[in-house]
Structure formats: structure tokens, C-alpha cells
Amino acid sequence: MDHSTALTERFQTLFGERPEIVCFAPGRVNLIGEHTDYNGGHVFPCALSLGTWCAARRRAGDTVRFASRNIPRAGVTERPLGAPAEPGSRLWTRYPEGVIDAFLRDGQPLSGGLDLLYYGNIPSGSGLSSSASIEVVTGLALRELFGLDLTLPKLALLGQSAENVYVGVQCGIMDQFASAMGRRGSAIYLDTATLRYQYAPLRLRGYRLVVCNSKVKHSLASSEYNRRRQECEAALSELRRVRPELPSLGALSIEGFDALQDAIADPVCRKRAKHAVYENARTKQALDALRADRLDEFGRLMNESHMSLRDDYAVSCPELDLLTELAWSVDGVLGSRMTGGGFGGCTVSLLREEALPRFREVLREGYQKETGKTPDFYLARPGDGARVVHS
């Protein structure tokens, strides 16, 4: 049985009805390009065939009723239509809900009550953007249910101001456009500063995109990731007494930033900004090593990452690196890197296809002998972005 038609039967015994619609929205990997979404810069991310499907129907009444199949001993959760945050909650209907409060605060006509039923298959906590799925299949609920006139594009907009106003995330845009707007076989190229895209096909014959799950959680609500957000403000704000033009730290070249950088005064923002920097060039020069089939710079470009994220930005830890230092001992493998947020998570490694015995068992044995814990390891396969599975 597959988790549409499961979650239909799920969703009858549960509420009494048939849902009107069930839609799936997917998960991202984010091959380069990381930190540099709400800095103004470009990322580089693709869509996975994990992701959430979500059930849904209207219903009488302004009440909306939420539930999981990941989470069935929490039971149905009735919340009125619009009604404010809970201040600190860590509910998991806080993403959903908080898409209904993007909604009204956007003036989306919402006439009515809902029952809504999801179902997710990407591993909580593993950087996966598990939160930016669940924001962009409600958010293409409600439009099929309401009949409103929004874009894919709106809709992710939408989802993020749900994670930055709701959920209390200051989040980029990356996660949520990624879900909403990827291709099958390809990665997306994204300014975010203009929200300009171009799909980039992943040429990746006789080479496969691995990923793996430290199983180390993290949470991007946390301060640390607020914090470096507020970092990199503050350095662009120092920037801006000699540039006082200067749109954000995306706008910057290595060469710009390099000649700029001593108008921080703080080295720990410094160190921030030149990450946010040196990894949009990186980005760019891998668009261009990707479409020119180099890849092993591309590889090169990954490596380059990890370690500016590691060193500049702190959104490492111990256990992701210790995955990509095993990476990277493989013979076979171009590049590894850490993906998403960081604190926890996953990283993302390119590789030869004759490599991928080799690479798991290293990574397997190593990680086990050093953290007690067993990695879980996922082809990324570039899938489709949002979309109705049926109505």
C-alpha cells in the first residue's frame, strides 16, 4: 500500500470523511551554497523523493483539527482558525498552524475549518528540511482547497514567513523554495536575493550523491542559529559605514570582502561574513564546474565548504566532521560536506559509483567505533517539488 492511499484510510477512520485532496510536498539537499540564503547570496539545493504527504478536507466551523500517522499517540490537536502562537511551544503542529497565520496575516481568504492528516518519511532532525516540507504541502492544501490564485514561488515565501514569524526561525529561503520548486534530475541554482532560478541537470553518469545521517539532531530553533544570523547583520552593518550601498553580504566578491574586512571589528563576525562571502563563490564556481562535467572541482568546492563551515562559521560538529574526514580517506570519493543548518544533521558526499561499498563500510565502521552510533546512509535522487497527488 502506498502512503497516499494509507494515509486516505487513516484519515476516514480518523475524521468520519474522505479527504478532499492529498498532496506531498519533498525534502531538500542542499549540495553547496549553505549559510548564504538569508545573507542575499545563491544556493544550490535539490529536492528528494522523501518528503510529507498531507490528507486534507474543510470542514464546518473555524476549528482546525491536526494529526500525524508518525505520531498517533498524540492523537487529533483542535486549534481555532488564526489563533496566536503559543509562545514557546514545540508542538510539531506549530509549522502547519504557523502556515495558516502566513496565510490570514497575507489577507488569503481561509472560510473555514479544517481536518488535515500528514504523513512524513524524512528522518526527523537530519537537516533534510523535514520543518520546510510540512510548510509547503499545507501551504498547497490550502490553496487547492480554497481555490486560491498563489504560485508555487508565493508558496514558499509563505512557508518561510511561517517558520520566521510563527515557529520563531530566522530562516532564509532556500528549504521551502527548494520544496516547492524542484525537478527530477536536476538541482536548483537560486539567488536568493532576487529569487532568479535556474535548474542545473545533475549529469552525475557512473557517480552518485550519498547522503548520511549522523544521527545527532539538531534544532535550528535554537539560539546558536538565530545568533549566527544576528553575526552576520551586525558585520554588514560595519560594512555599510564604508559602503553605505552595500544590499547585503551576497553582493560581495572574495576580492570586495577582502579589501572591506578589517571595517569589522569584531573577528567572530568577520569570520562570519567571510564565510557568508567566500561560500557564494563557491556556489557560483560550482554551477559552472557542474555544467563543464568537472567534477571533481566541484568535489573540491564541497570540501572547501565543510571546512568554512566548520572553521568560520561554527555549525559543525564533532560527529560531522568526523563523517567527512572518513569521506574524504575514501578512494573514490571527490567531495564531503555537511548540509542544512548544521548542529547535527547529515552531510552530503560525491562519489564514484564503484566507490559506494567501500565508502559505507568505512563510514559505517568508523563512526560506530568512535560514537557508539550506526549512520544511515540515502541515495539522493533529485525529485519533483511539491504537487497534488490526488484530488
Ligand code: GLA
Second form
Amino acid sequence: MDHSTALTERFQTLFGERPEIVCFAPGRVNLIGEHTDYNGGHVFPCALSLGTWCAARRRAGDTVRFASRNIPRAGVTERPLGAPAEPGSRLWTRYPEGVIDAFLRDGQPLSGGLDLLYYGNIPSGSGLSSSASIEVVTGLALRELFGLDLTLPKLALLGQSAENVYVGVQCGIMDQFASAMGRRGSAIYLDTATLRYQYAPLRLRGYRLVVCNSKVKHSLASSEYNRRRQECEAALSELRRVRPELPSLGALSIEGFDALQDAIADPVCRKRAKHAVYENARTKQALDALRADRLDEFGRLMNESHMSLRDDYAVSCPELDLLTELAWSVDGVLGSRMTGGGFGGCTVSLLREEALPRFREVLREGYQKETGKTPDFYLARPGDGARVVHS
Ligand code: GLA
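Switching forms now, from the form predicted alone to the form predicted together with ligand GLA, please provide the structure.
Shown next: the complete complex, the earlier chain at its head.
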């Protein structure tokens, strides 16, 4: 039975009626362009085939009922539509509640009650955007149920707003955008300053993109994440004393940054800004390399990205460093780096197909030996973005 059918049956048992609609939104893996999205830079993610399904219907009254097949013991959570946020809530429902809140803050005419049942197959805390996929799938279900005139990029923005305002993580737009706008076989090259984007086909004949899960949950991530954002903002305001018109760190070239960097007094903030500028430049080079089928260069840029995230941005962790170093030691690996926010989660590697068995063996054995943990591997198959799967 596929996930959509299983979800429909469970919905009927739980809520006594069939859903009006079943929607799906994927997770994402970012190939390069990390911690650039809240700095007005470029990102280069692709959507995955893993993601979150949501079965939904409207109901009389103003109660919203939330349930998840992944956490059956949590049962059904009931909340009045638009009830004020519960500060500090750790419940999984803060993500869909946050989306309803974002729609209402945006003036979208939601009314009445709802039944919402979710199922997701992205390992939580793996840095593959399970939360963004919950936000985007909720937004899509609301759009369809209420017949709202909202584009997919707008749904991504509403998902980001839920995360920023309701969940309290000051994330950028990358994850929600990739989840909403993914395209099969392609990565999305997105300018986060303008939301202009282009699809770049991944012609990986003979090569594979492999995601490796360190199984370290990125729990520290939200507080450290917000701190990185503040450090970048502090650096930008110092740069603006000498370049008042500078819109963002993403607007600076490497040469421009090198000439100005002494204006940033604090060495930590200077390193953070350096990463944001250099990583943005690498992301642009990566697009050119991919378009010209120069995969060796793409891989080298991935490696440089990891080193910069480790040394200048300080968002890696020993386990992610170990996995990338093990990957770099395998013949046929073109590049490997941590992906996503950091402090745990996954690495992504680009390798020749025939190197895959050796790659798995070296990472599994080396990682087990050092950490006692067994990493998981997923072949990344770039998939389509959010969609209605059943109505
Ligand atoms: C998290 C955030 C994104 C982005 C990445 C780092 O995934 O949600 O907006 O900032 O970290 O690139």
C-alpha cells in the first residue's frame, strides 16, 4: 500500500470520514551554498523523494485536530483555529500550527475547523528539512481546501514565516523554497535576495549523489543558528559604516570583501562574514561547473565549502568532519561536505558509481570504529516539489 492510501485509511479510522485531499511536500538536500540564504546569497538545493504527506478536510466548528502516524502515542491534539502560540512548545504540532498562524497573519481567509493527519519518511533531526516539508505540505493543503490564490513561492514564504515567528528559528528561505519548487532530475539555483531561480539539470551519468546520516541530531542547532545569523548581521552593520549602501553580505564579491574586511573589528564576526561571501562565490562557480559538466570542479568546491563551514563558520561537528574525511579518502569521490544547518545531520557526497560499495564500507567501518554509531546512506534522487497526490 502506498503512503497516500495508508494515510487515507488511517484518517478515516481516526476522524470518521475520508479526507478531502492528500498532499505531499519533499525534504531537500543542499549541494552547496550553506548559510548564505539569510545573507542575501545563492543556494543550490534539490528536493528529495522523501517527504511528508498530509491528509486533510474541513470540519464544522473552529477546532483544528492534528495527528501524526509517526507518533501515534501523541494521539490527537486539538486547538481552536488561530489560538495564540504556546511559547516554548516542543510539540511537533508547532509546525502546522505555525503555518495556520502565518496564513492568518497574512490576512488569508481561513475559517472553521480542520482535521489534519501527517506521515513523513524523512528521519527527524537529520538536516534534510523534515520541518520545512511539514510547513509546505500544510500550506498546500490549506490553499487547496480554501481555494486560495497563492503561488508555490508564496507558500514557501509563509512556511518560513511560521518557522521565524512561531517556532522561533530565524531560518532563511532555502528549505521551504526547495520543498515547494523542486523539480525531478534538477537542482534549484536560487538567488535569495530576489527569489529569482533557475533549474540546473543534474546530468550525473556514471556518478551518484549520496547522503550519509551521522545520526547526530542537530539539537543545538536552533540557538547556535540564530547566533550565526546575529554575527553576520553585526558584521554587515560594521561594513555599512564604510559602505552605507551595502544591501547584504551576498552582494559582495571576494575582492570586495577582502578590501573591506578590516572594518569588521571582531575576528569571529569577520570569519562568519568571510564564509558567507566566499561560499556565495563558490555557489556561483558550482552552477557554471555543473552546466559545463566539470564535475571534478563541482566536487572540489564542495570540499572547500565543508572546510569553510568547519573552520570559519564553526557549524560542523566531529562526526560530520569524520564522515567527510573518510569520504575524501575514497578513490572516485569527487567531493563531500556537511549539508544543511550543521551540528549533526548529514553529509552529501558526489562520487563515481563504481566507488559506491567501497565508499559505504569505508564510511561505515571508520565511523563505527570512532563513534560506535552506524551511519545510514540514501541515494539522492532529485524529485518534484510540493503537489496534490489525491483529491
Ligand atoms: C537550515 C535553514 C536554512 C539554511 C540552512 C543553512 O537548513 O533552515 O534556511 O540557512 O540551514 O544553509
